[in-house]
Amino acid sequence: MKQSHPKGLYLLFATEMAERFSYYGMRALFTLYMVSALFTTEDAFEIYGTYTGLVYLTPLIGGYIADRYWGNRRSIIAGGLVMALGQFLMFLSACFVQNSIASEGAAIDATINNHLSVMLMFTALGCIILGNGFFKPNISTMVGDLYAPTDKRKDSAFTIFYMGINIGAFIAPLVCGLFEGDFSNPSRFRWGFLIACIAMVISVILFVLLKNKYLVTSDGEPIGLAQSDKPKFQQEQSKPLTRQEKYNICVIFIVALFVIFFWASYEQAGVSLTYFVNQQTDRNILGWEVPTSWFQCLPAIFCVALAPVMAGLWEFLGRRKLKNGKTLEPTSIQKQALGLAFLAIGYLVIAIGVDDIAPGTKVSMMWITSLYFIHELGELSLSPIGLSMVNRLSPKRFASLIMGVWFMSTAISNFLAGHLATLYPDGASEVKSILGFQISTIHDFFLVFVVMSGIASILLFAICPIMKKMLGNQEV
């Protein structure tokens, strides 16, 4: 009989779902809010990249503090409250904003007229960045801690947990997008930010009320406690790393390096792809124009729909044996290389769709829909598998810290994503370039990600045998 998952998994599922609703609800509006009232498009893209980069950099600090001092539980509560404060400050920022940009592309320095709104916005971002550092790595670590190290249910547990992330990401743009403002009414964004704040508060309340009841191992031992509550764990933490643990960490670092190229391309969803949808996608359905932010629901919809399919595929391949006794199922590292390949294919499809179109011409929404569908095949091959891999390979005494290191690759990715987004052609005659690659059209812009993701995929596939030797007999 198939063993069911512990109830604690579903508490973490619900907590993370509410937190991701908060994050993605704000993210769906953030770039549009800045462009409509505060900054030029290029400056807004740079700020977005810096913000999302720092959001995934601070988990390194939060993971260290949790491992050494606070524990997972206290870190999650503290991080959630600080993030809720940040979302509320975003609400205040939009409350005080003035309509200083009359139309898209206007060369008005709106920051002068909206000094208070800008200050509140940057303070809000600081709170969200800091709070996420304590929340993100610790809740992911607790998923793995519900299970024994050799428990075969871990991969499926992280897939279920990942569905919670995407359900939150799906609902958020739909709800917050109803309060999408524009160039003539940027203050309307405030209601979407307030809803994001409320969702974050709900996440913390849910966790506080139910953590003691459900966050325990199969033996009834509580997980996520502070180090001061676990004297034996403190002694364990001082032990030096074994040779195999060093190899394991090295493999995590190598894969994390390649993951940078995945997320740098994937995270265009919040910047250049949002702008592409807003400006060059025909969003008209029977006379009704679909809100731009609603298109950010598509990745989450496809993720939730495809997760059981992908999980079933891996299980099917795992049962099929070759003559040498090996299964057809790819290793965790090969799956992540496959994720990069899907990403390259997605950008190739949309590059074909926009080839030879004139600036300002709008294309069918099926092109962006196709891209998001293919990208979700890639995300499901890479992200939940990566979380499970990190949890299995990390020394238990450094679990949250190593998870923070894993998220640091996402931080670098987001910095890079914001910079790459500035290469998006703005309709001017200026030709932009990167590493000698000339970008004068949207087609050229998308090809950058085809090349970047494709090369990373090939290289990661090529070094898989080396990393397999480093891992020895461990099943990864």
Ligand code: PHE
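Take the two forms, superpose them, and find the largest set of C-alpha atoms that agree within 1.5 Å; that set is the rigid core. Numbering follows the first chain given and starts at 1. Just so we're clear, the structure is a prediction, and the values are computed from it rather than from any experiment. What changes on going to the form predicted in complex with phenylalanine:
- Taking 2 Å as the criterion, Y69 does not count as shifted between the two forms: its C-alpha moves by less than this amount when the rigid core is aligned.
- After superposition on the rigid core, displacement of the C-alpha of P330 between the two forms stays below 2 Å.
- In the core-superposed comparison between the two forms, L382 has its Cα shifted by less than 2 Å.
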Contents of the next structure:
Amino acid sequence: MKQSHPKGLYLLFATEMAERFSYYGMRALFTLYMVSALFTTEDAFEIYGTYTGLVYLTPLIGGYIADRYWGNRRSIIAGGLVMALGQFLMFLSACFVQNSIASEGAAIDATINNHLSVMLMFTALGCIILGNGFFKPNISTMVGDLYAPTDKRKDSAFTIFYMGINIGAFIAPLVCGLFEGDFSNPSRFRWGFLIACIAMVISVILFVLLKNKYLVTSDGEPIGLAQSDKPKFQQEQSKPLTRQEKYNICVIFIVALFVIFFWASYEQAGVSLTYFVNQQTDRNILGWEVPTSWFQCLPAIFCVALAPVMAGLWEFLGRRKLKNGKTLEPTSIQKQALGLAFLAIGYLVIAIGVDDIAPGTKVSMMWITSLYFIHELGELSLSPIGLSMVNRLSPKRFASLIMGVWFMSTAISNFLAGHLATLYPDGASEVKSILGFQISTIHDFFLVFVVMSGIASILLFAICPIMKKMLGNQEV
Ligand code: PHE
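Starting from the form predicted alone above, please write out the structure of the form predicted in complex with phenylalanine.
After this comes the whole thing, all chains and molecules, with the earlier chain placed first.
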């Protein structure tokens, strides 16, 4: 990260940080809000799973519309405003909510009594899902477009951008979490949702005010314009794909397929791993019990702290030349495989930690902390580099649509993560199994993820040479 970056990167960094603050702030309260006043725990989990899946499905639509009609800028503004409206409707939902239940989760009557709040909540979710589809792929594409196609700084630009994402994700639960309500006072949640709404509005205002000044290439050309606003010679939407472009898209699709396994394992953080922290981790420090939800901040903290380390590592390896002139730095696709390997190692470490423990015994918090640390090495190896790779390989006229496809793998992962989490052995019900593999202990449960991401990593490493051939002499 020696060379400096264009100012536009920091505008995109701040815009995305505020948007992610809004998204993760609301998400931190969402399940709690639902079970406090509106739904049974089971229904709430289901709604949460569907919501987090759909949020990453709509980028396909947002990417397509941006490439074809609106351009990135207009799509980001429209998406941001719709998301802000969604957060405002969450605020209204919590304003009208009545505390009509006697205990958490006993919400069957509450759903009926709180009809208006439920309607407002679903409309809000629809807005956030739709708005995110227009915001997320387009802001990610713009990061890459600040640079010339072969500019070496793209990976480090996406890593810096990714730090912005995680700073937002880290602060949000701490701030919005201050307004946790409960079944005796569910409308207290409204302040958390209002803060999420304000953050989103700030994000849009920043973007609108500063975009013309900073979102330009090094030659001063504005980026992210609609097709119709570009000079004639830059309009290239209808050109058919060349052979190489088809190969590039094919490579992105293959890698995206593998990435599904990464996020399906990684996203256990919000589901089974949080349950594990709650039930089977000794959270006492000097007689004080650390709240379960605080552990959710760990991945984001590690991510921000490790981002410069990883960027430095790639740069260091990039400078080491082998005899044949190649460098020691892994290719972008190898970094994806490496990310999967880190994930497997993280789960292996925790599987060792919980080996042989009796049901109900609690293990040291060092185990979950180590897992999150190792997983962040994996996330940094995979996610920002993946965004950068997608941007470099996509034909420019389809860049945002293909970014949408990349996010779609996250959507599939979120659905899958929910299903895999149900394999967590709760002791009460019958022994569960997957593909003939019986899961009777938590040790077995964690091994599922070791095997899943381990195999995906090995396979991806193995097919790297084929993909290298498909890419010809392009550097990725
Ligand atoms: N922390 C990442 C983000 O919020 C998670 C993510 C990765 C989401 C990839 C979508 C796709 O951006």
